[in-house]
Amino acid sequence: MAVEPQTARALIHSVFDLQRTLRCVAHEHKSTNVGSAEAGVLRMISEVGGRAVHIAEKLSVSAPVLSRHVAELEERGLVARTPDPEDRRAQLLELTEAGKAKLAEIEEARTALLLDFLAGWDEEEAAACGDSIRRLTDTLRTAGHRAAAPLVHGRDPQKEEPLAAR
């Protein structure tokens, strides 16, 4: 049976919710000095690594976006940046050993805030909502990735007319 429209307009407020949620739960309960942002962009770099566009790409964010962040955690020491053997014009990133140390400290804080947090739910239930927020992850990005395809010698891989004759 197909989602009912109020179903998925539910959905969407709950996930907003969360969103907001999350935000001021790390924002009250920040354990280390690195920011949310940049946590993620040292997560998706230990991850990813890598030339600076494709790590951009998986965050959805600009490259001059990602720049200010690898930036900020390159002058701490966490990052380095190293030009692509392949396109000098690119640049590859990587976590320096500081980095990895404040990544797992980032994770392990992070960790142990959510157990706390999760006390009254069992194995079961934690596992099922992960699940949950994995598939919706997935679909929601792989929806977004077919919207943003990119045209293909000037045609839309959609359709089979040039873009120029609509």
Contents of the next structure:
There are 2 protein chains.
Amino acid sequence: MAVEPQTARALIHSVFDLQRTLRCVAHEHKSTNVGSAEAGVLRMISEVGGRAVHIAEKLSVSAPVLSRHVAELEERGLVARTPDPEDRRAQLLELTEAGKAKLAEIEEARTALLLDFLAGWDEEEAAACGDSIRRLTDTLRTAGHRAAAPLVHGRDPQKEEPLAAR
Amino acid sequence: MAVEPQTARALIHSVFDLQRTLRCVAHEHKSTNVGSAEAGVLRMISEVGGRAVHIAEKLSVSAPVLSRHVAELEERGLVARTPDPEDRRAQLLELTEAGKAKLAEIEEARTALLLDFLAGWDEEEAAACGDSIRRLTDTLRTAGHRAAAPLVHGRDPQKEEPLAAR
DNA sequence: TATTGTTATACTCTATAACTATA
DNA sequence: TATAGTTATAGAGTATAACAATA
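What does the same protein look like in the form predicted together with the DNA, given that the last one was the form predicted alone?
First the chain shown before, then all remaining chains and molecules of the complex.
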């Protein structure tokens, strides 16, 4: 059975409420000296590494945003930039030892905090919650790209409608 | 079985990824002239109404933030402020007819968009996803308050540890 | 004294535009 | 021409601090 409008509406509200709550939790437990955006940069460099443009795309941020964060992280000795031998315009990003340690510290603090919060949960619930959220994220990402991509290339294959217009 | 650290860590990453994706979707479909924070104010005034301090608490924002948003929304004729007859310091917030119409327009656009995105989902999945997210939000909110509240009152009943420190 | 709300100021995160340098 | 990255600037959203008016 297709999704009911009422269910979709409730899901939207749930997601907004989650975002508000996350902001509060982050605010109450802002532990380290690394901002959450910069922590995301550390994580992504650790996971995929390579060129800045690649990291920016994975993080879904614009190049200038990443550039500033990387500059800040490099100044603090957490990230190292090396010129790409295959393309002198590009640079390769990697974590320094200090950067790896900082990322591990952030991840451990977050995990410990969440584990404490989830004291009343069992493994299956938490796994199902993660799966559910990942499924939603994948759907939104794919659908968003499907809707936005035709405007990026010059093709405009099907003159796709704004979707929410009707 | 208690939640595994690895599951908690995956859940954290899932939530951050969701936030990034939501930012993109919002950016690609920023339809109306009302910002997302102001839309939240409209929704909360519609749902609970009453004093500004009450709305601010429900939205988990500080009083100055709400004050600015309300001032902006009043200027646009979407929100009406009336003095509270029971307390001359306070003011009662409500939506104007234009405000109600604007809120309905926003909600309908969002719902239509999400319904389109969720074309491959069935009702049960979407409902379960919403339930899962709401359960997580409730847990985070309750746990956050439990950890933060003792510092708000002067009591500090159990000298609760920072939780993530150990 | 405590609370409601406002104003002033600053911080975080983000985007677009204009630029340099390579390809 | 197009791409990788930087700098400059602006905007949205938020917070804390200091204030006014009322309780």
